[in-house]
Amino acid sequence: MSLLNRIKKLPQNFVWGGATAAYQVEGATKEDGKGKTMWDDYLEQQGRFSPDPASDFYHRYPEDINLSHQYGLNAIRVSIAWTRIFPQGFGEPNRQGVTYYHQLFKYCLDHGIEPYVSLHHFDSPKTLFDQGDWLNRQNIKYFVDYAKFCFQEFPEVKNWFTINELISLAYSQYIQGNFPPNHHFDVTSAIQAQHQELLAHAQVVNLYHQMKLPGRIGLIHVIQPIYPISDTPENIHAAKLQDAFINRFLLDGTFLGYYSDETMALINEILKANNAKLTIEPGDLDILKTAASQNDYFGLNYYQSQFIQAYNGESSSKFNGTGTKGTSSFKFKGVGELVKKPGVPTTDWDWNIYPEGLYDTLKRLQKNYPNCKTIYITENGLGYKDQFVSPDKVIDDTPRIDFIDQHLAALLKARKEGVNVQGYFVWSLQDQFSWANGYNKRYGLFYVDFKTQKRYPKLSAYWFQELAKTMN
């Protein structure tokens, strides 16, 4: 019986991933001269998740990367853990670490699996987290000197990624407070942490064609579209807040190499409604606008879109951590109220499942940023409480299917339409650690049992088979 749903083929030469991080996979976060990150410490004084042994993909990378081979994957998205190669996030390299990645890229290459990696994902040194993280400029050309080692050190890597999801980042940090160091509503550290990963995704990619690399180098954002409940003067105005804090004042800085008249007057808007400020120094402008036109491809992560209300009130927002169904809120002040539209489906964790916004973002990327040229899909997946009921019965993950198959068709629908979208990487390849779930959000088309470490293929890995196959 065939599994295939709205689907029915892809296109050929697709890229076919699946996508890791290396702090939500890898476990071993004290072995073989690895430092510390942001979270070691943090977690381990929450006590609430542990991120060892996560998917414990350190040491079973190869099991991993045949079962991607099995189930008919091409390509793999996987992270360099920077404390692994620079123990401080500066110094003399770690060989181990160097070691491990090296094994690690054979590996997938022997197999059939193209690595495509990032620098960062979300899992900064500790000792540059002390000293202010994004916000410290020195810690930009740390990120510039490591980024430089890896380029030298393994050439097998034709595939560059700087930095996973810069808002998601900086807005964890300093807005929602999920991340460390935990601030709320410090627009402020906000807005200059995403300027200033900008200029460092910006210096690197510079370099990167300096050194006259023959590969390709980009950065990933996650974009969540934001519409207005109502089509109301106000809602839509705080849409377009909104939209300029999360979407274009990073698209802006990546594919125009500036921040339009229109997106400043929106930022200053709430900045000035929060009593914050950006500082843009001499000199970084020109740095955006270099590397603007020198962006290969783009990865683009898409979960969901927001829809809003204006909102006059204080900030204050709930964070939905454990899947508990309607549960999280989130009001911005002088931006907007983010609310729940009638019709629209979402997941145990809140998220909307609304997969017109994935092909109005590609239109949006094809329409206000012709420097944007090729595009992937990074990360798009379904956070689910998938059920193991006995290790002879298939995991039926269909809600998956459905998520991933609407995507699908949103995506091959742009690219029907003139939208260079050349692949499609499911978050995530194997079931992981969460940031801020833990292990019961599950996205895997291999389910983990986390005590044995056991990999069992979901009904979407059989589901991924089969699309493989037509590409044939």
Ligand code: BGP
The other form holds:
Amino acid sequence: MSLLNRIKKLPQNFVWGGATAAYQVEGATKEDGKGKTMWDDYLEQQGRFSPDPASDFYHRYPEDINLSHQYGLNAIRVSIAWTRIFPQGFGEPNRQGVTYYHQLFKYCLDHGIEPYVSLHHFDSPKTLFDQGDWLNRQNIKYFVDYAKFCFQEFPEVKNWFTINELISLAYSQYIQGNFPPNHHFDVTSAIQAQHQELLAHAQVVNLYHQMKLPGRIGLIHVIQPIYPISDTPENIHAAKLQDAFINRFLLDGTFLGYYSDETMALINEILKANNAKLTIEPGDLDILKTAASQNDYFGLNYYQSQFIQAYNGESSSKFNGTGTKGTSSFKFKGVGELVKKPGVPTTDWDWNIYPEGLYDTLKRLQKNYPNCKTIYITENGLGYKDQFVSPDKVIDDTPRIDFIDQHLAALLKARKEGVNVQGYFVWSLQDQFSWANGYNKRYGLFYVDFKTQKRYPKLSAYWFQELAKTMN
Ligand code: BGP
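Could I have the structure of this protein in the form predicted in complex with this ligand, to go alongside the form predicted alone above?
Following is the full complex, with the preceding chain placed first.
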């Protein structure tokens, strides 16, 4: 019986991958000279779940790469843990960490799996985190040094991303407070961190091109389109404000190389309402401007859209990190309040399932950001409480298949209309550790029994395999 639903055929030479991130899969957080990230002590103190051994990818990557190959994938997203290379974020490189990544990349390439490599995926070195993380401009310098080292050391990598999801980091650290250092609605830090992460990205892009390296470089943004819950002028304006704060500021900075007047008017309105400020130093915009046309490609992560209504009270938020439906809320002073839209399904973690948002985002990029020339979906997937029944029964994750199928349909529709999308990475390759949710929020094509570390292909893995065959 064919598993194929809406999507019957993938484009030829499509990049078809699974995504991972170092801290979420590797485990081995104390091995081979690795330094601490901002997460190690924090998670230990929190006591909810441990990042060790996660999916034990540090030791089991050959198994996961073999599975990728066997199930028809041709690419993988991985990240380099900055603290495996520079345990403190700077100084002398740690050879054991360097060797590990050489071995990993070689194994991928020997097995027909192209590595797409991020330099930073939420895992700032603890030493630098303690000194202010992205809010400290010295961090940018260390990041550029680290990037330069990696470019020289790993010529086998041809596809680089600087930073993964700049907004998620800034927002989770300083607005929602579910990532360390857990600030709530610290608007000044959130906007400043966005700006400085962008600067770090831009400097690395400029460096990469100065070094005349034979690969590609870009960055990854998660975009959450914001829709007014109804078309009143107040709700439309609330949507514009929230969009400016979480999407547009970063898209402008990345692909225009400046923040447009309209974007800044919206940002300034938010800053004013929250008694916050953004500092742009002389020279910053020149750096952004130089980089804006030099992004070779763009990684788009898309999970959900948001619906909003105007709101003028005080800020407050509740984060659903347990998968108990209906427990989240978000109200942002002077911006808006997130609300549910009748008829739009949600996950157990209250994420709206809305594939139209992916289509709209792709069309928006095409229309407003001509510098965004080539796009890869670098994450998309469904967090789900997969149930393991028995080793002889395939884990039935039909809702995940349906989710991906709908989003692929949106992608292919936009592609048909001229948006240059060249690939799709499912989040995630195998089940892994989720930053603020732990281990019951599973995303993988491959189920991981975290006690034994045994892998089991889910129904979605077979579906992926069938789709892969349609590329020929
Ligand atoms: C993205 C991150 C990933 C991953 C994913 C799912 O924001 O880049 O690292 O975690 O979202 O999110 P979560 O684990 O919170 O469900």
